[in-house]
Amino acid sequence: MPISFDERVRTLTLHTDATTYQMQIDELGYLLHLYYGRRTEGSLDYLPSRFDRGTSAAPHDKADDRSYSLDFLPQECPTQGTGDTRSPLLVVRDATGAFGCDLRYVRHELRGGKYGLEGLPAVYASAGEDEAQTLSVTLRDERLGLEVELLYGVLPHIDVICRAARITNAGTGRIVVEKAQTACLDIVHGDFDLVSLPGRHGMERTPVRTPVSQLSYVVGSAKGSSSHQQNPFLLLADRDATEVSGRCWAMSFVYSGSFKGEAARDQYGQTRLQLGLSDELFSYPLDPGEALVAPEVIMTYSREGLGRLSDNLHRCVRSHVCRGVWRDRLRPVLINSWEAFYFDFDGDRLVEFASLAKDMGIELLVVDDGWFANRHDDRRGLGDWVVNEAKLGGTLTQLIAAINDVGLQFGIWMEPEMISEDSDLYRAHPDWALAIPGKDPVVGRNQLVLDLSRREVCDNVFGQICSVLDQGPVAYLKWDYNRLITDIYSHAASDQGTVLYDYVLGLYSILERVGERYPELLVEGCAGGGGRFDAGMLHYTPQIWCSDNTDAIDRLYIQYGTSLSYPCSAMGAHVSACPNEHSGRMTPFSTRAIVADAGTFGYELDLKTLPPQAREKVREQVAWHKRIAPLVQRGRYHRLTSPLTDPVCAWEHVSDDRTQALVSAVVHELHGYGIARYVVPRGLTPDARYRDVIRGDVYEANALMEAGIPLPLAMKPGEYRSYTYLLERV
């Protein structure tokens, strides 16, 4: 079973088929953190050993025993008050003011099945799949009268524990939750390394490896969603530890807002590392009987490297937090509308973009911005969720009817988050944004943020949404939200504190709407570009656009960060025109075609003012992508180099029965008289032959794993050449 009790020991023990993670309930009733690595069997006592601490503090039912303090004793659910001086978990202020906690344990529960958590996303196990279990946890500080539930999921066959807790107001007066994370794992010994997913708009997700020290590294936002610069994803390594070797410790939150991770070694060289709610701009009060609940976090952990940690979380992502028909679905190649005509279009050059596109074997056509209202610009109309039938020449299901007789499917732009104050809905409810009485609001793409933490906005915004899509057969819906929160004032809140959280539940609710109502809807997450690219907004949208950066060499390092936690299938990847509107770059279209292959793919150009050899070129595109995404949305996904620290950046997609490996290689850094490069793949058969169908060339499966393949070193002119081997066993 995946879930044990020992009553001898008072350990819990949760397996999974190369993990073991376990804690024990100690003389205390304290809750301690015992082992999170390679799959074992028994009990483990790698507890500090007990000694006096100097001045470490004791809880006072220990007062005479200096050799025990939790400021070494690993723990699951470190609070404040209790003596240990690292970073807590959990931070509470009661009602007279004071702050403190001391949670003891009460009682424990097995359940068949994963658990779930309401209003939030969760991982989920799938139908059949018996061998998933929860623990239950129960905590309790009898002073306050606050109980916390600790859920930890385990999926053995994926090697992912997840974990959760629900903190209650079970006392008789007001409690104020100040601090709320959800995971921590105290490692007792070792030298580490953390990498985390920093970045900037245009520029999401590039690894920053650090070493752990005694420095506190923290990263987060307090922006209302998970962010360009920070990714609520933690990945803690052996100094030494690569793609393929060394222990792996990984955590991601399945959550879309604030949040809060946090990584440090203590004073006896311990290394703690935890991630949650954000505290920043937080303060949750509870009445008796109100709950909070702590969003998910999933952990995994790999002695083989970063490469099998991937591996396990793009499985966890792809099967267990993604849903709906799309979850397994090949997606559609889709063209977008705004690079080629951003506000400046009709219903006319719509249809006849999709003829074009058709033409081409496309098969979505996005209508992006500026469809509805009077939106000729981005300084006005978000909220009126109305089409402008003048622009577009007749109705919208007019559109989508000769869309559709086109032959293409038809989506849609909205940004249903957002209000400009050049609106009808703020001249009828100003209140419904979310700003500071009294003071000018600051605005983000001349526009205000909807305060989704009431009810009856997020029913607006709904019944908007329906509005929409009930004029035809939508497709696709590209969902974004182009703007940080920061004034944080609702006028439905009795505490502030408060808002930044309901704010998501308030999202979470209208997209679960949204999916129940419209099943066949694919849904595409946008913030932005990648500025709120996590597990949270996976549980609603199969797919997240990457980003707004399409510059191809820029997307190589945008999407081998996003690799190191989400999968291929969730990264919406497009090719653009050069010279690219970001960047200024030039690189060849078969590049950006290749680097776009890892993603979703799709085109956001003007068809129109394709040359006839360009127009065939994405004619093959387009036909050998259908021919590969089977691979690239189902198989397992290796990272070969890093474009950080080597000139070719290059990956490779295989099937998860090996008959096929699509290995990709970009050069992008060039210098004259070059040496030879090799490209070495992984996941092979061994002693298999493989076939390269494009060159017609054979391989030996063991020669390719240990010596590579040689990217050519023909001089020709141009930058950033790129190379596409398709491997099939022979």
Ligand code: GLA
Contents of the next structure:
Amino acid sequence: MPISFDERVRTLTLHTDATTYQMQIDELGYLLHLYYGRRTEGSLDYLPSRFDRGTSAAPHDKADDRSYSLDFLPQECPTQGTGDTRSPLLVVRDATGAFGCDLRYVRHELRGGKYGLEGLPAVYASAGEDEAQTLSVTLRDERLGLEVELLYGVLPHIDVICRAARITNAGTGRIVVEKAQTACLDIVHGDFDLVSLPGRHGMERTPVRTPVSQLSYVVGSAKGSSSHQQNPFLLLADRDATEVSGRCWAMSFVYSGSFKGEAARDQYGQTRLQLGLSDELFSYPLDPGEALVAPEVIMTYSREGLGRLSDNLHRCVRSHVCRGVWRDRLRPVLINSWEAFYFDFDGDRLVEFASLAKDMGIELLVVDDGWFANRHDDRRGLGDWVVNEAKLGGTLTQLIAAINDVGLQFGIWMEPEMISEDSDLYRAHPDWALAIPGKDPVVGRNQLVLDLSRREVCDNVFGQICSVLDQGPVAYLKWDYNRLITDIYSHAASDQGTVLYDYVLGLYSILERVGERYPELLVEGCAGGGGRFDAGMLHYTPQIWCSDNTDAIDRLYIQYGTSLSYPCSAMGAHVSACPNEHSGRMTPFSTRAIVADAGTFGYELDLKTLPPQAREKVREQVAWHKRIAPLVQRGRYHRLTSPLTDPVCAWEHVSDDRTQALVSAVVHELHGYGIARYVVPRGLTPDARYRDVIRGDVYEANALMEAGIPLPLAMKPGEYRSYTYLLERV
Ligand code: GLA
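Switch over from the form predicted alone to the form predicted in complex with ligand GLA, please.
Below: every chain and molecule of the assembly, starting with the one above.
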């Protein structure tokens, strides 16, 4: 059984196939963390070490025991007010205004299956995966009448343990939750690096690896969304951990709003890693009977380096976070109108675009921004999701039919959470925008954010989405979100510290309703590119536009970083024109395609401007992508080299049965004459032989995985060459 309780020593143990997580209810009822690491049997109740720490504070009932202090004991739910001077998960204020809470064990319960969370995305285990189990541990602060239910979900076969918490006011007075993070990992010894994914618009998720010291390391967003600048993902690794060796732990937040992740060593050399809601701009009152859910964190552990850790997360996100018919279906090859036309199109131009695309094997056309209201530029129209018939030369129904007649599926862009001041919706409901009375609102891309913490606003947005999607067979929706939240004021809220959290619940409720009503619809997330790329959104949108930056070389970095936490099936990646719109860089057409091949493939350029040879190339690229798509979307991903440290960036997708592997490499830096370079694949069947189906060469897997494939590098024919090998077991 994945979860067990040893009554003798009061340990609770969670097992996955390769890992063990253990906690203990100690003599005072505190829930201690004992261990998270490689699988082991039995109780580890001899941990942690206790010796004289008389300078640290102790609970009153241990006044005489100098070896007991919550300032050094590893804990599952550290709170402010118990003597622990490290960063707490939970901070509450009571009706007197006093801070402090003291949670002790009350009961626990084991349940079959994986818990779900009302109104929030969560990892799920499908029927048939009955080995998934849930542990619920209830802690209580008697004085406050505060109950915290800690939820642990175990998915044994992918080595994943999930955590969430339900914080309930079971007392008689008002309580204000001032901080509510979800997961904490106290590791009692070791020297670690923290890997996080900072970035910016157009350069999202570029990994940074930093040694963890006694200086706290905080990553987070208080912008209302997970953001371009940080990602709700933390990875802690042995200092010498590599892609294939060393211990590492990951936390990924299944939530799309503001978050906070922290890592620090304490005075005793122990490391605390924690992740959850941001406490900035957050203050959540709970009246008696009310509850707040701390959203889910996915945790995993690997002692085979970062590669295995990412693989665990990929499997979890791909099959237990993403849902619906598109979870397992191969995604359509699409073409998007944005970089081709921006706002400058009409119905005829779109239909002509679609027929060219059809001729090249492309399957779906996305009509991006500019099809509705008076949206001739990005200064107006958001909120009025009514088709601009004058611009399109007909109704949306007619346009969809014309695109379908050409043989393409139809997709459309919307930015449902936003409102322009120049819109009928704003003129009718100015109070529906998040704005502080008496203060000019901060604008982002000339727009304001709708107050999704209000039910009637969500209903209006949902109704408008339906009225668009009901115009005809819409196969795909690009759900965009192009600014951050700055003015936090809802006319409907009595406490403004609740708005950012309730906004996210509102967003999820709309996405849930869209998913229920249009089960065949493929929704792709987007936020000024990759500004909201997180496991929360992936519950509703199985793919997300990785970045507005389509430059193939920059994409090597972005996709490399994204792959630490998220699978290729989630990464929107398109081939665009050169010189690149964003960087001005020239890269070979083949390189742009090979880089986009590593995600959900498509195009973002005006096909009409392509000469005949390039059109033939597009035909070949589309056919090639359809051939390799199962490997990319379902295979195991290996980062063979890092673009941050290696002038050749190489990666590989291997089918689960190891019969096929796709190895790709891009030379993104070249100096002097050609140098000797080899790409060394991983994960093949040892002792087997593989044929490179492109060139016909046959290799011994053992040799390939040791010596590698020599890359024919040379100064000519120029920069940014790429190489790809499709290996099939013979
Ligand atoms: C954002 C998206 C782009 C495009 C534009 C349209 O920037 O990231 O892909 O959809 O909006 O305005």
